[in-house]
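Below sits a lone chain in structure tokens, taken as the form predicted alone.
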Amino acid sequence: MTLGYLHNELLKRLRVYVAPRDVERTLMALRSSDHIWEIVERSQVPMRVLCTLLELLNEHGLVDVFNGSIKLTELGERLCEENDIAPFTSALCKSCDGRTVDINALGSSVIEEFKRISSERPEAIQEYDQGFVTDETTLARVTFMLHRGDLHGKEIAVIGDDDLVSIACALTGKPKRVVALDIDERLISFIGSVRERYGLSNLSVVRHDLREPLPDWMVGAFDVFFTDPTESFIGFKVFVERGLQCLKGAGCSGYFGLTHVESSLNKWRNIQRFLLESGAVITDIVDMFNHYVNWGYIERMRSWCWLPVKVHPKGTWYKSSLYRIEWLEPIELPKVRYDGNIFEDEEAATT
């Protein structure tokens, strides 16, 4: 048995991208849990991959799945030891948990107010593809916008917004303006009370399918965009679109989030020629920044069906990397409606 051999298997099982590293990411992340969510998070491989290797793993006598876990057996231990794959070990900062940025620097009382907001929110809902980041993700989120130089004086646009970004940034009182744009009647609403409760003027929500092209008045209005797109090419690409048009131009940013679960590397390589194909460079990519609170509707999730483990989550698993771009070169994007289902492609695994 070979890491090639494997490697091979997987592309004549598989219509998705499969890295020659992904096997060995995967022993990696097997040698260090034997919990199913855990080696989805360690591996950083896309979980359509990911599955699939698992079953043939097992097929193979590499690993044995027994009492909700899984693990390897001598026989996959040999293979990591002939391979020199040693366990997955994590070297993040713990006072950051690697976002590099201090959200102390939004002083404690924007931070227990959020928290105090936050807790009232609504539930994330399976319909719009929603599932919202911890508390100290969205602060953070906006610390590093702040340490960007992105947030004071600034007109900044979020696109989708059950992460509550807009909030944050209102609450520091730093931006000139702030617009939340959603679906999400819940979210409109909910913004909305908390714009009148807190008297965040410079606070206001729109709704807004992001399928049909933005209203006008957004167009060209803004310094910067914040948003966390379905991660599909074509719903990342419209949800992205729309941040870039909403910019005033040159010199304008950008932020977005992109998981290892749901986009192999070749997906992270389409989206970053389509960010330069349309005048953007990527100026900050930190990995793991952002981190997702377990959503309830975990067991309809298309990949459910997929994993050779079925038990919930203990802990944090889904996780993505924060992007910041730069609009160097503004082109002119086509305005369209976009019909049908944008969220899901064959590597969509939380729809």
Given for the second form:
Number of protein chains: 2
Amino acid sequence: MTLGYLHNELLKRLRVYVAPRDVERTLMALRSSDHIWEIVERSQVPMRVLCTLLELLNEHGLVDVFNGSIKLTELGERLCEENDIAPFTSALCKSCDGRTVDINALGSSVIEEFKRISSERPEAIQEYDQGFVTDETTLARVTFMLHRGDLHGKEIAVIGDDDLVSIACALTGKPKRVVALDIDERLISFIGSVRERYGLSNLSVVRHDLREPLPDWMVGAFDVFFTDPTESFIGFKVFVERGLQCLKGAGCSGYFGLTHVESSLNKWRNIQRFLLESGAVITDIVDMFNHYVNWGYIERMRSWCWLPVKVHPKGTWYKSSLYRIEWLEPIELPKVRYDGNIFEDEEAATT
Amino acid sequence: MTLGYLHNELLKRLRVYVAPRDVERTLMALRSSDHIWEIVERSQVPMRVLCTLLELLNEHGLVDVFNGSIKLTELGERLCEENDIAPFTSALCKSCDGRTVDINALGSSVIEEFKRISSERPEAIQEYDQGFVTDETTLARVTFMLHRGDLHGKEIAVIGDDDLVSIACALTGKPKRVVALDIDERLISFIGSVRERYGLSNLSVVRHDLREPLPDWMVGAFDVFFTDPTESFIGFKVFVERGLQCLKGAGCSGYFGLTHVESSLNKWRNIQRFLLESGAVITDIVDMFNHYVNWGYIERMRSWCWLPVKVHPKGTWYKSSLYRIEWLEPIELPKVRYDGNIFEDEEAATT
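For comparison with the form predicted alone, would you give the structure of this protein in the form predicted in complex with a further copy of the same chain?
Now the complete complex, all chains and molecules, led by this one.
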């Protein structure tokens, strides 16, 4: 049994991209945990690939599944030893959780107020591919924007806002204007009521289906966009294109998240190509910056049926990298309607 | 006076790229410090552009230069107020300095041993465009590699090693093999003597001029490369191409640093294009990860004569982002000799 054989078998069984190092990363994760969701998180291998690989390892007697856990067998351990594969080791800074910034830069009243507000937010629902991030994540995003000069005096568009980034931005009092765009009536009315209750006159909220072109008044009107795209390639493009269309032009910046759970490294590369071709430069990619709170509909995810062990997660496991881009050479982007299912492709099926 | 006017004037005076936001970033830095090297660091504007802009601001009475400091005048402050430009604010995590990782994951004996060794290193010299990073930086690089599975059991090539990354890697005892490549006899003999003194049998060192193609035995022989390229576009390509040529193939990874001091965002974009075209994907960009110890030849830098205020730096100011790439689709790269000066272009002239 070789790693190359396992890689080839995966390629035969799957219609999706398998990264050259997916087998190695999965074995590293398996050496460090027997809990399926920790393995998903630590391997950074797309779930579509990971689940098929675990099945394959099971068939070859390299892992055992029992009692809700999945474990390398003696044979599996030997394969790791032979290939010098060590257990996954986390070396992240415990102070910032690897996010680079200290949210205390926002001041304690912003932090406390935001946490109080977010405790009353609406539940995540599957219909809109929702799944929101932890309070620390939202606050760290805004801290990152502060650090990069993307907050003070800026007009900020938040494209899809179940994470309540617009509220955290507005609470700092620094932006000139924050506009949140979402399809979900519950969020619209929640953000609207926070605006009233806290007197956040720089905050507004608009109901919009992103498959439709942006309203004219939003085109070319903002300095910064923030979005957390759905991760099918087409869905990703729709979110980021809309974000770019909001921008005033050269020198404006954009933020978004991208996972390894739903996006292979090949999709990452295609997305990076798309960003460069759109006239942007990538200034930052911070691994595992965004941590998602577990959502209620996990058993109804398309990927649930792929799992070799059907147990619920213990802690946060769905994480994404934070990208920051800066627009250098704005190009004309299509202002079109996107029809049909923009949420799924062969890799993206987690939410 | 508008920001647009200043941007246009810069374009007229310079033959290099001026990013759309360079003026804004410079003003943010000026509002937060009157020390030229802090302004270089905080603005993240290439020195070539920054120095010309400061000259321009001076001509228009927007800054005053006196007594070794440079300060916004009342007129300059008003320009900032009118354009809602706030002082630069750092929000970096103080625990990891924004590097995402905790070097303590390496264990205290590796840390102490490395610091002891590095205290005896040779001085940085201009002839080879040297300028080494702080001990914390080198240790954080190796911690990052550990976290990403790029250390244990790996064959690692360090292309140019005045930062002593090869020694820190070898001290952990984890890599299968570490080979450092450098042109500087002093470094060759220093790394060689450390190898003997500490019994680091997995460490070796080779004298090589990177303008020459790699020795055959190094081509396709490594899992990971690490390099800190000189930042002219051609010099950068030479270093990274040699790095990629060292790699065994798909799934292998590479690390390098890139500054804003010597590289405009346009050069960043061209470099990102080059990486994607070479078959790589960018997995991480961590801003300001690498901190350089001030070198002895600062007054002999080409950029010294551009400075509006000729004072010495107080602390570290030359910093670079850490890039990690993974090779997905290896392509054939030219194995050629590069002639002439690969160290300079219009932007890169700091070291």
